[in-house]
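In the block that follows, a single chain appears as structure tokens, in the form predicted on its own.
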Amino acid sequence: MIEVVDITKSYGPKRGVFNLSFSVEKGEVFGFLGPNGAGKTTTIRQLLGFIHPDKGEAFVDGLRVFEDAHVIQQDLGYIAGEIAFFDHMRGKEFLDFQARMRNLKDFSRRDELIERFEFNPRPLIRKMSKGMKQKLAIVAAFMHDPSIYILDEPTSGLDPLMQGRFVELIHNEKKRGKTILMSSHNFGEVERTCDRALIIKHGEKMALENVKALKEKQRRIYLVSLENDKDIQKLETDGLEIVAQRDNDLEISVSGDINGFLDKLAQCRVKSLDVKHQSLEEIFMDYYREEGEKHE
């Protein structure tokens, strides 16, 4: 549904995107990750047909993004990373304006979204908070029930409750077969919604991973309290990775299958056992550093 083929848009050394390729399948939620300035918004603007690449090409539903932008945008939901509204309008006026542009006759979905996000559309947009403006952007992007969404930091400014409701909305859209490309800094959001995730740095692709597989690679830190020093020595000789120790309290790093670790622990006198899971953010940052070192 979305295909990017070797696009380059340069604004100078390490500014823009360079030889970037990826694709998003129908019904997939695709995470697009990277720090500020990595090239995420530049890529998204090219997918919307707002700017033309220096080289390469991109397609949405088989259509060329620049030549066919007017057709693509009829069945596309878009949230910009930097939202700009007509501040003199009220929220309701803006949504009515969007509905007229899209020839929208059925407002039931709009009303459902307003209720879901507890959005009051009556105030002037210029008097709305950042969170209220973000809710307005979500309603405008989703109310015409498009088949493809391109979302640039869609939950920016939302409180945790509304972020949770947005995640529920994404799950619902995925079940309905919608295709979603989502740029986000919220790794919890990515972990809960995305099938695959692409991470870029300085406009170049660093990694493209299946999120489920990444979660399975999570390194766990087990907090183990032992009764005696002999058991500590035993665990050390068994080759376990002890990352920290204070008296008889250990932090042991375990990746992948934990059965071997549990077998070794069963041979010791354990007073207590707890676990800390590595977050998806930590996994990506580890990957980011490793790949960065390879490119330098």
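Residue numbers count along the first chain shown, from 1. In this text, the rigid core denotes the largest set of C-alpha atoms whose superposition between the two forms falls within 1.5 Å. None of the values given here were measured: they were computed from a predicted structure. First, how it differs from the form predicted in complex with its partner chain.
- If you fit the rigid core between these two forms, you'll see the Cα of residue 226 move by 2 angstroms or more.
- Once the rigid core is overlaid between these two forms, residue 250 counts among the residues whose Cα shifts by 2 Å or more.
- Fitting the two forms on the rigid core leaves the C-alpha of residue 44 displaced by under 2 angstroms between these two forms.
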Contents of the next structure:
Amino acid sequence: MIEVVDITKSYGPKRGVFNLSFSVEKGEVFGFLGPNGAGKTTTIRQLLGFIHPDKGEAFVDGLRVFEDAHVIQQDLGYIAGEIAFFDHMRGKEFLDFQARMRNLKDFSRRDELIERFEFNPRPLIRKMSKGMKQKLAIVAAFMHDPSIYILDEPTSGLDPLMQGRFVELIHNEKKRGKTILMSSHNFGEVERTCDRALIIKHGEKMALENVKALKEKQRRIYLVSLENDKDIQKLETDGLEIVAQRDNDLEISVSGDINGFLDKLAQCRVKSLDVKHQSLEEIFMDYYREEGEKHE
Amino acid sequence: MNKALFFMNLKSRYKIWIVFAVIMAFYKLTIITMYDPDDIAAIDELMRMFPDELLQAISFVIFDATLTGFIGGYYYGFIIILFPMIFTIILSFGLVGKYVDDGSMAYLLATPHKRKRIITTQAVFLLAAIFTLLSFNALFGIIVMSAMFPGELDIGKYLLLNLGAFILFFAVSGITFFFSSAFSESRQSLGFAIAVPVGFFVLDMLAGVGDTFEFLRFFTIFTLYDNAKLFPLENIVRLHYLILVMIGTLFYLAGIVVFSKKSLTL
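Having gone through the form predicted on its own, I am curious about the other one (the form predicted in complex with its partner chain); can you provide its structure?
Let's see the whole complex now, leading with the same chain.
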């Protein structure tokens, strides 16, 4: 459905995208992961036909992304990474304008989306909060019920409740057979929604993985506070990987299945247990370290 | 042309149109009121209070003692340039360059329309706004003058003054539209859209001051709108208007072509 063939768009060394190829199948939810500045938005702008690549080409539904952009747009929903509206409008006016641009007559989807996200479209856009603007962008991208979505960081600025609603929406759309390309720097979000994920860094492809497999390989760091030191030795001899220790506070690394770890922990007196927040890059680093170890 | 976009423009720009239409009408009313057919010398005396160079620079000189010659000098020398120029700059940047700079252009292009159609709509709107602004002003003048000085206005010549103004701004707006469409950052798109017409305007004023700077008139398009050549009418006016039409057409087309092909960081 979406095909990127060896595109390069350079904005200087390590800035832009370089020799990137991937394809998104019909009916697939495809995650596009990478830290900020990795080249996700640069890739997406090319798919929308906004910028020309230095080399390579891309197709959406078999159509050329630049020349046939107006045809592709008939059946595409898009959320920009850096959203800018026409500030002088009210939310409602903006949606009406977009509907007219698309010759949209059926507003049932729009109303459904407004309800789902508890969005109030009446205020002036320039007076809206970041979260409200994001909701407006979501409604505008989904209201014409297209069959392909290209979404650049669609949940940025949304609170956790609304992020959850968005994940539901993606699940629904997937069930209805839609094709979705979604960029994110949030691993959790991709984990919950996507079938496959492409990971890029400095504009280069680092991995293209089944999300389930990625999840299984993921290493988590648990922060454990114990009541007495004797238990520390016990955990050590049990073969757990303790990566850091300060008094009775331990950082324990667990890969894949966590039940073994929990069984061992159950035999100790635990004061507190928490998961250390890992940045996307840390997750990738862990991921690649493991890949490396396997090859050795 | 895209109707939805055209009406969106209309809705968001009608206020600025009204502001300029009112200001320009106010000035016109003031100048018409100053006309006294029996005592044209009195006005001339009044004007002599100002340095001659200043009046020359802003083309504040009357062509003959008729009503048409009077407003042809006092209105169509300076005011008809200044206000439409500001209007043209604001509007041509607001219709394209601003949307590209702040990224909202994405919401015009992420619709099932060709880029060419979107940008052509903006060009047509810009031209329509200028045309209606100047037409309203011309009509307002006719109504006021025929009420205050019935039978004194040479309508043919008056319409020629206004036609010339529109043709001039067809060219000026072509240039500002081109810069607004060709550049992606407001620093450049707005910068050039201001600098080039204002630069031409300043050169035109300098060229009017005296012989030293007279050669500058070859470096500005504003000298092609030379109303002295209408009193009496000279053939060269036709050529001037033709050149202006060609400049405008060229820049509008170039703006549309460049915008339709270029990379836009939206």
